[in-house]
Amino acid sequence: MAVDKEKLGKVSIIISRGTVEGIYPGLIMANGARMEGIEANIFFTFFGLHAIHKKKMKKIRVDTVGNPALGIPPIIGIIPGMSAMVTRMMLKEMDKLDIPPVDEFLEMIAAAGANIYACKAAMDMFHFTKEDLIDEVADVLTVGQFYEIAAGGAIIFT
């Protein structure tokens, strides 16, 4: 039996963690939304801002401490170089799947029509300026402004 499903028209994705596993799910979802013709807004807040910060975006790592899904005991995760090693391994696997680095991925997503925003409160808290951010960032918004843009769509936290 056929089921009528209402197509989702808009998603707004909030990225608040500045780690590989905190940033990529939101980017993948935003890219997938645009490929399906769905409006996509990405709102970067707290440490998620590192993904759109020119000087920090190339230093994003996997969190090896407090990440039980990795299967690494916390004591092993704190060994110097462990985060860098696990990050290299994960990025290598992602490269095999043609998942681009964060900077290239953001360029692709923006070129596909997604809107990229930074959180004003987090920007102020970290003393970041709009000039610190990549050119693809459309605006720095308050939470209220983000809710106005997100109205009528699904809000996804990654």
Second form
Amino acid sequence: MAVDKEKLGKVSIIISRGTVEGIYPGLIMANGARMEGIEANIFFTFFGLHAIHKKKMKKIRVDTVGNPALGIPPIIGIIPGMSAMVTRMMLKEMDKLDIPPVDEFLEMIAAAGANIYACKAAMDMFHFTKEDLIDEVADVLTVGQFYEIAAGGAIIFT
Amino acid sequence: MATKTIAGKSIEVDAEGFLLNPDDWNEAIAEALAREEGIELTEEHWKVIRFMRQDFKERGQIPTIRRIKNAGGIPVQDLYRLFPDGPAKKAAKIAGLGKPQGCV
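Having seen the form predicted alone, can you show the form predicted in complex with its partner chain?
Now the complete complex, all chains and molecules, led by this one.
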């Protein structure tokens, strides 16, 4: 925009959930920040860690049980295969918009210069090691280290 | 709508300087627009610009970074190196296309 405003210099985005709808908004925001020349960090914690776990990232699904906005009654949502089917449909729609699968998206975001971090407490809780995570993960951080890295920018929790 | 003289040619642009009509574009205009962004065009830049214009011509859409990577074969790192601080927008601007409207 032509309006002269002070530009946002840095965002640090926390991704705490492990569902499609929990992971993607943070990825889109981090990628979008880099596209605008804004420095970006992503900090994966709790089930959000599944997005950067080599094996678990392949099994990320839409939650079809606890999500009334989806329009699927919970009793239907529990049917085996329902979540996988809804996930396929959603990813197909996203692909039309050129929103990539999680693994490709993380590669792109890292290549765009965003820093990807994992939360130490959640890693310890789930007994994950750094080797379980994709190579794009720069480091495993404590909360204190995260705040140091996030200093001077906006923090967004998703 | 505004008119701007770029590389000796009077051209219609939007408020942010994106060309309104991609057919007004030529290589001298690309060089002038790039200079405004502080970019000196090299063969690597031209590869991106040519792909974007060709893809736009074929599909009627400004290619996303993902499409430039997958269909154009240009790695994301290179795009950010060639067009720093906003590759999708800067490359589209220099290529004489409109402002990209997507979120990715």
